[in-house]
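Read the single chain below, which is given as structure tokens and is the form predicted on its own.
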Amino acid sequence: MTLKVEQKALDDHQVRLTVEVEAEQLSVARRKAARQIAGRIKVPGFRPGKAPYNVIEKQVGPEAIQEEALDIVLDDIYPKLLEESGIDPWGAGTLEKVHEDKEPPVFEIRVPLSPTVELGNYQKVRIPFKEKPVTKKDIQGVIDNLREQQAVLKPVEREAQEGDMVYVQMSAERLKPDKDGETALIKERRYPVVVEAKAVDASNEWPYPGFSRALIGLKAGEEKQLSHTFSKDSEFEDLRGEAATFQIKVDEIKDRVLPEGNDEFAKSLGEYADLAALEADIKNSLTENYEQQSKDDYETSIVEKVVADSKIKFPPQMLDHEVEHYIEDLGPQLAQQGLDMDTYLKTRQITMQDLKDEVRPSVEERLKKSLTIMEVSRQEKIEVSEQAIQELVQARVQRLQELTSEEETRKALTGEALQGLVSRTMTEEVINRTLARLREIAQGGKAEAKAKDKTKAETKAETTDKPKAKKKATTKTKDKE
């Protein structure tokens, strides 16, 4: 049977199919639906599945039979509908409307289309690669940070000044109540605050940039009230746009005495002969970090250029799916912080829909980049051999065994979990090789790129045997009374 189908392309990369269905086919589907329903329910006086149509219709209603009948018809015609229409669907279609008043009945079905990417002339993309050199200021910054971590606190009876640790009792009230009528923004509690130097970047300071310097000149026991309106792009998402007053009372002030950045300080951090050895180690670590960051930034700039020059289309359902996947991935991250999703939403005073709306733009950008990279890999014929995948998976399995318990490893390497590991590994390797190809293109071709990679490899080899800086990130500040 050939279906009579009309197609209408929609603006959101979907297509509406209007298909005529024989009245007899719908009638047969209703009878089949009634038999299926009869097999699932108890009908007094009849064995399961043996009650006649009119009895089933009276018990469950014609709407229930009709709904199941439509599903039966759709299951029967949908595969053939796609084949005859030549449609490449991204996912299942949606039955939007049934015109039973027409003869024959007409179905309207909305079908999301597979994504398409029309690349621009990515082969002509040229972007200079810029490496970030390690400066003396960078090295000194690390040393200063290490000194900060080793600071000794000494109580003082004077006004607070730059560099002090000031302990305050603090609370904050919203000028306008939130949607629940709550005015308390921060409940009163004791907070330690380091009074930052004027030259320090305070953009990430809590509760807002410049807060600590408002404490300068205060003595223990003194109080102060501050007003602040958080910017719409504040680093702290749950405070964005809030206007509030802060009530502060200074409990105590402690001078922070930092150790001298000398040979003795270097020796206290690890197996360093002197300060010069520590500085050399820091330089090696920073060089490695900067090289990786430069490479990541370079790849990002290339991909952004290729995406900007491409025409990318995908249905809204695909973006919805990616948003859901992103939210699911938040679960384990929140668990590491001792939170579940409900608690997270409550602390931020937002709904799940608010969260989805918030992450949608970034997820959309990520989706565009992913689709673009995969299309480049297709056009460049980027492939990964089965042997290469096996070796990569084996390496991951080995790392997994080293980092997790035997039971967790077993769960991660069975059934669908193992298939997912293989699939992710293959996808990531294809992406890595595609990015390498794009770097090669953007630097002017294979020969030039290989020459630069060789120079980097030689430079890295020269520093491989040098020790790495032992940065005591977890070192606690010493509090000397």
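Think of the rigid core as the biggest set of C-alphas that the two forms share within 1.5 Å after superposition. Positions refer to the first chain, counted from 1. This structure is a prediction, so every number in the text was calculated from the model and none was measured. First, how it differs from the form predicted together with its partner chain.
Q293 is not among the residues whose C-alpha shifts by 2 Å or more between these two forms once the rigid core is aligned; its shift stays under 2 Å. When two forms of a protein are overlaid on their rigid core, residues whose CA moves 2 Å or more are considered shifted, and E380 is not one of them between these two forms.
Superposition of the core reveals a Cα shift of less than 2 Å for Q337 between these two forms.
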Second form
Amino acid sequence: MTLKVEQKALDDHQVRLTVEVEAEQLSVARRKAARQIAGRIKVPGFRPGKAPYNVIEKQVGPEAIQEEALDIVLDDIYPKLLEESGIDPWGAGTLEKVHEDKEPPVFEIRVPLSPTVELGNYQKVRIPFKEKPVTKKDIQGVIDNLREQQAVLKPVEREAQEGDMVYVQMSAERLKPDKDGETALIKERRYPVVVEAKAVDASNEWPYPGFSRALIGLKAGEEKQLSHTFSKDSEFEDLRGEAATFQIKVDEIKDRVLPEGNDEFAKSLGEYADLAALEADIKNSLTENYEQQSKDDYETSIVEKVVADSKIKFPPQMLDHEVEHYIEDLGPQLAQQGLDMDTYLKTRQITMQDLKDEVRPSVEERLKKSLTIMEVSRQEKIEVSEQAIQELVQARVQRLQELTSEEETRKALTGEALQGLVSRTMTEEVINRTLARLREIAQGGKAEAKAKDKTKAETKAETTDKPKAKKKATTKTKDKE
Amino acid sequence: MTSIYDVLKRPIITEKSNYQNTKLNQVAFEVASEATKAMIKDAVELMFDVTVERVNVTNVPAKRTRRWQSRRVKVRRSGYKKAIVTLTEGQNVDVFEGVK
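Given the form predicted on its own above, produce the structure of the same protein in the form predicted together with its partner chain.
What follows is the whole complex; the chain from before opens it.
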């Protein structure tokens, strides 16, 4: 059997194939289809599967047979078609049109192509590594925070000042009732308010920035009326754009006594000998944090640059598929917050379609990144030996054993789950190594010289880059499924 | 009684009749209970424009069956007269297409 195929590339990384099929093949398929249908439906007077063609045709109509027959023909010719036209499909093609009236019948099939990545000159990417040093101010900030947490409240009989904790009876009324006729914006209750210093950035202060400063100078028992119109971009969604009057009565004023930032304070926090030890510890953890952060930022910037330099093509179906996955992943996340998808959509007052449109750009970005990274790993011939994988998997299993009970561990390690773990580890490892490689390149092209050092860099990458790499790896494994 | 057009009631399309049709060149009909072989022959020849070689007739007995939902109630299905008409070699009646 020969096939007459015409190819036409479409704009969105798909190909339209026009195929001529011999009429005879179609009629054979139709007979076969009738057989299959006969097995499924009941025809009075016949045992299942025994009804002849014309009886079936009478029963289900010629269209149903036609449909089934097309499936059969397509199943038959599709693999040959792909082989002959030499295209690399990403997924199943869709039958667009059938010209049956033509002689011979003509099929039009649209096939999404598998993604192609044309890397730019990623070998030339050079980005200086910027480290974010830990400053004295950062450390001081942490200490101040700690001090605030340790603050002791002491009731005082005086006017409210900066830094005081003021307890107020407060209610707020809307100037205009809302659509339910409700006028109370904030129900009357006792609220604790910390009077912020002027210098503090108060954009997330409740109920509105600068509110607490209005309390300065009030004494316990005093009342005050305020009016305020909330801005459209207020931190608090339900207050946006409301105009309201506030009724405030000061109940109690407490002075917040912050402990001095000295050795004494350091000791009270636990195992620190003196303030210097505390500072050193804070510095350590901050340095670690910052290092991680700058490393992540650095990697992101490299990958972004490489992505920007490359020409990435993928069919729209692939993006849709990714979006579906993203939304699927969202489900468990919502479940943790005690929501399900429907309620989530309702609270945000959007439809599923809106949500999909909303996540599409970020998903596209992610898809591009993972495609690029995979391509780089291919170009750089980054491979992970089986042994290395085994070691990594073993390490993970060990960790799992420590964390969970024996039974759960066994459950997690049977059949498919184990397979998933192995393949996940593998992609993660490939990505890690690729990122490490990219980092080397971007830091000055010491590619050759560093080759010996590579193992070292890898081990480092493993320990430090886990969280980020993990995120990418999960998306990647899904692509493969 | 009735005219010759009332003799044939419906073609019988089953696996068995399908076999008879294709292999033995026969057609099965449900016919009026008072129809005779001669009447059936005339009716088939007139309506389908074929020559009939032979007509076999049998009375299909009534059967008792149970009602679909309440299985205890028994129902009697009436019997009918069946005619198996043999056509001359090379001729056929397209029972699926109806009367010409």
